[in-house]
Structures are given as C-alpha cells and as structure tokens.
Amino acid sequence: MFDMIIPAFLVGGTICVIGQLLMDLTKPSFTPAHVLVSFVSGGAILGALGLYEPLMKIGGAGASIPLSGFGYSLAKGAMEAVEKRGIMGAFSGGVEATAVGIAAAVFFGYLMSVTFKPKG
C-alpha cells in the first residue's frame, strides 16, 4: 500500500511545488490560468515525446490526477486514435479519451452551481 502511495504524493507534490512557484515567482505575469494552460500543454507534449508514460508508472494517481495528465491523456487519445482512424483521429481522439473526466467535471460543477449560492 505504501509503495504506491508515497510515490504518487511526491510526484503528485513535486507538480504542485513546480505549479505554485511559476505563480509565486513570476507574479504578477503568470496567473493560474497561465499554470493551467502550461501544464495542460506541458502533459500532452511529454506525452507526445514519451516522457510522461515512466512518471506515469512511477506516480500513478500522483501523475495522471493533475492537470498535466489531463494533457498525457489527451496526447495519449488522439496518438491511438490515429493508428486507428488516420489523420481524422487526431481530431476526435483526444476527446474520446478523455470524455469521463470532462462530463464529470460539467457534471460537478453545474452541481455546486445549483447547490451553493455565490458571495455577491
């Protein structure tokens, strides 16, 4: 149990600590949509390279839990779909891959919408 579990917090860890000292050190020029964007795009391009699967296998849920395996599974998606599908799956593969996570995500936050009332 603990052979998965400290592994997936450091890597988990170390991508929080790289995430929040871009925000703290680059103030006021990289915000957390900037932190977003950039892990998002940081996962699916070492994903595309094969570079995101080892810290995969090593992390687990520390590595695919955070927004740069978000990415890796949208490089990943669209990778397979085009062994499959051609060029077209390069368009629809990502999506397909990743469709879980973004309908619970709408799921959720329509949730939390309707159930908390906002701070006006």
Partner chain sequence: MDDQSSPKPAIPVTPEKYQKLTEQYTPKPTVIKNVVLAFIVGGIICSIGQIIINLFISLGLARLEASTAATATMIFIGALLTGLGIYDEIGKFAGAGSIVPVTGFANSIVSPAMEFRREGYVMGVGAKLFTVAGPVLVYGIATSIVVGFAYYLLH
Contents of the next structure:
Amino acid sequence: MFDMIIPAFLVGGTICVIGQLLMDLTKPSFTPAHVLVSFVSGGAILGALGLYEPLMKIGGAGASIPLSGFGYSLAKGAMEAVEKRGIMGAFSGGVEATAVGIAAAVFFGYLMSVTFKPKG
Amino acid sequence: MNLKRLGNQTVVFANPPVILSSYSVVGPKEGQGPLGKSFDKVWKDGINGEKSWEVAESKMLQEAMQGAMDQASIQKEQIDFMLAGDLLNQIISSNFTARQIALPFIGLYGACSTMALGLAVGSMLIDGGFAKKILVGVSSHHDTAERQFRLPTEQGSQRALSAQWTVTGAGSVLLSSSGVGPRITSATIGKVIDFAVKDVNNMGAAMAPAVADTILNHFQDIQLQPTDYSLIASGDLGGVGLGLACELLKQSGIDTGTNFTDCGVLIYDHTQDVHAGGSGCGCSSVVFAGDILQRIKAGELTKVMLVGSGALHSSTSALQGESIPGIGHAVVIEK
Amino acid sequence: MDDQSSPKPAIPVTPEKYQKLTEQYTPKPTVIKNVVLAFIVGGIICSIGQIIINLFISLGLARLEASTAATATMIFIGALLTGLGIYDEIGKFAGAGSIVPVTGFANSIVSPAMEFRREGYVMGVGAKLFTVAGPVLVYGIATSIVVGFAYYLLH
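Form predicted together with its partner chain, following the form predicted on its own:
The next block holds the full complex; its first chain is the one shown before.
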C-alpha cells in the first residue's frame, strides 16, 4: 500500500516547484491558467520526445497527477493510436486516452458547482 | 464673469457647502479592522441574505444613503440630486440604488476616487446655485469586484504582495447649502496620468503619480503647504502606492511630513492578510464618512485634504496589455 | 482670479525612472518560502494520488487503469474541496503546489462555475466551467494532434 510514496512525493514536489518558479520569476500576467496550459503542452512535448516516460517510471503518481502527466497521456495516446489506425489516430488517440479524466472533470465539476455556494 | 476657479485645476467655493450628515455600512472584515467602531453599521456577512453579491452591494448602498438622510432628519423630497458611483460595469449598484431612491440621479465613475469626485461635483452644484441639498453615495464589494476584475474567489491562487483587497462597504454624505457641520472649502480636479504601469496587482503604483500630480497642483493653485493641513489622506493607494506618492512628492520639492496617510492603509491591520491594504471606492468613502468626519467633528482635525485615487482601466484593457491610467481628485474639508 | 498665466507644475520623473522606483517600492515575492511550500504541498498531493493508485491495484486493477482511476478520484477530491471552500485556503500558501496537480485543474473548473451559477445554468455554470479548462483542453488536445501527425510522418 505504501509503495512508491517517497518517489511520488519527490517527483511531484519537484514538478510543482517548476510551476512556482514560473509564476514568481515571470511577469505578473503569467496566471495559474498560463501555468496549467504550459504544463499540459510541456508534458505532451516531453512525452513525444520520450523524456516523460522515465519520470512516470520513477515517480508514479508524482508524474501522473501533475497536469504535465495529463499532457503526457494525450501525446502517448495519439502516438499509440497512429500505430494502430494511421493518420486518424492522431485525432482520436489523445482524447481517447484521457477520456476518463476529461469526463470526470466535467461531471464532478458540474456536480460541485450546482451543489455548493461560493463563500467569497 | 467672476470665476471661482483658482490656478489651473482648483475651485474655491464662495459659500462652502456643509456636510450635514454621513453614514457608513461595511462588511465583517472591515468591521473587525482598526476602524471597526467608526462605522455606523457592520454586516455579519457579505451577502446579507440577498440572492447575489451584486444585489447585496446595491442594498448596502441604499442603506448608507438612507442612513445619511435619517441622521440629518432630511426627507427625500428635500434633496435635489443624488450622485452615486461604484466599480461594477455600467455602475449597476448605483443605478439600482437610484431606481429605489428615485431622486434625480447623476451617475459617476471615478473608480476608487468616486467619493472625492462626488464631493467635488456636489459642492460645485451647490455653490453654483443649482441645488440646495445633494446626497452622495459610493460603494464597492469585495466579491463583486474580485470576479469582475480578477479571479473567482474560490480559486486557489496566491495574491501578489503588492495586491490590495477590495473593501466591502458603502459610504454616503449629505451636502447642503446651509446648516451646521464641516464645510468643503475647495476642490482640485485631477488629470488622468499614466506612467505605464501595467500590473493589475499593483494598482497603488499605477495611481500614485496621479495623486502626487493633483497634490502638487493643489498646493501650486492655492499657495499653501502640507503643514497647513492637519491630515492629507489619499484613498486608496495602499502601502506600496503611498510610499511611491511620498517619494514623487519629495522629488517635486514637497515634504509630505507625517500627516500624509492613506485610507487603504488605515482600514485593515497587518493580521488581516490583505497584503498592501484596502482598495475599491467603498474604502475611501467609508473611511471618510466614518473615521475622518468623526475626527473633524470632534475637533481633532481642523483641515483635511481627501485625495481620491482611481485606476481607470477595465478587465478588457488589462487583458489587451494596455497600461493603467490613474486619476486623483482632492477635496478640502474644514471644521 | 487669473486663468491662463499660472505655471503648470509637473512631477519631475519620467515613466522609465518611475518603473525603477516602482520595482524598488514593490515587495518581491518570497520565492524561497513559496518554493518550499509548493514542494511540500505538491509532494503530499501526489503521495495521496500514489496511495489511491496502490489501493486500486490491491483491488485488482491493472497499473494503467489504476492510475487513470486515481486521477479521476483526485479530480473528485479537488472539486469537492473547492465546493467546501477549503481549496482556496490551501492555494493561498501552497501556490503552484496546489495549482499544478490535477486537483488544481478541478479547482479551476469548479471555482468560476459555482461563482457564476447566479447567471444561469447554461451561460453561467455551463460556460464558466471552461474558463480555465477550455484553454487547457485546447492546447493539450492540439499539441497531442501535432505530436500524432509528427509521429505518423516519421514512422
């Protein structure tokens, strides 16, 4: 049950530090939304170059839970689908591989938004 | 024609309008702050049982304006015009308040400078002979302003250390051509000044040059010194902007001394996690309608200059990378 | 009273010089403290994710499936904590530590949507769910398609 906890902590923490440095050392117009977008695209590009796979092996959830892991899954899905289905796979693969995450985000997001009131 | 204007930007009133009464309503955070006791009413929460924060803000402004009338025992029918403003798009809080109060209405937008602007314009209308009594009201609300200008309140992000906290509060002042009370003796209308600050998390820095310019012109026009005033209060530069305004005035050859302060610095203390201080047009309006007027009436202050400072940008202009234009309006109040 | 002849005083500081002054007067972010907190909180969130993965594996799921299920669970937790008004309190001190994990993605979906519920269920909640999620999906999916194309051309 407690396998991989320490690697997950170290890798996940380090990835978050990169995000913090991006926010603190760039212009103030670099908002949390910019951080998330950079991490998704960055994760996808690193995944395509084969550089994110080792992180997943070493860090487990430390690499899959940060949003760069979402980007990695998108890229990996697209490449695997191209292997199977050719060019159409480039369009279907990414979304297929991340469908559970996207659907969960939309569904739970909607559920919570209509259940709770903001406290201000 | 005998102009009442003095110098370039200042008007001096021949018959200085009287502040008959004032009323302030604030949210819980402001009530817990160092000036908590000076406010007439403190709400238990920001929504006060209304269906939205926007409706709550409008109700808060109504309470403040009604409160000012009640304090002076003046009926609505005796008032010639109401002047009001707030921060929301199309100044809806003021418009909806005006719909309820149903007085001839002049809507104002001066961002956080609106209280000073309202006092200046109201005094001109009275001294010009266009009105006998004018009701000025100004509001802002933390939760309506945050989501219009910045981020949703429940978003887990870090605020910059230079960022200010929008005050939840409404202040109202009743001006009259006759009666007993502190008088507004002069006003200096500011120019829009833009020193190319683009950071929306540092509005104090964006507004400081406008405040310094207005103060500089006021002293030039009226030929007085900072020492002729018992208090000069800007509203609301916050800690960063106040330091910058003092520095700019020093470089312009004006020693601000120790009687220069800022409403945004006064309204909260360091334990309240507001970073650079308060902002929003409710801030200077409640600090003026509460603390400052009480200290004038008590004789502790004899001559006060309130310099309202506004950041005249919008969320659209900020996203398009435009810099933030600032403005400062000064009004002088004497016992 | 005269009207035209008065001198017009101006602040003797150029916008360029003012920019330097502003930097001098503006407090700098406490980078070291922020980085340490981001590391600790981000690490803890990922460790919780790992525990959930391990839990799903012990329930018989394959590693990849367990990882996907854990991501969905973390999204649920992030959304719930946002609804309860807890996540923004964590974010105040954790910074990127709570923004970068997928729980932060859930927070960025729920926080605008719940705040705009008063503007209706379609144009309020429905549209605002995607205030931040929209750009993330646009750039994420677009990047994956470009990657897929490149992969197709190279193989």
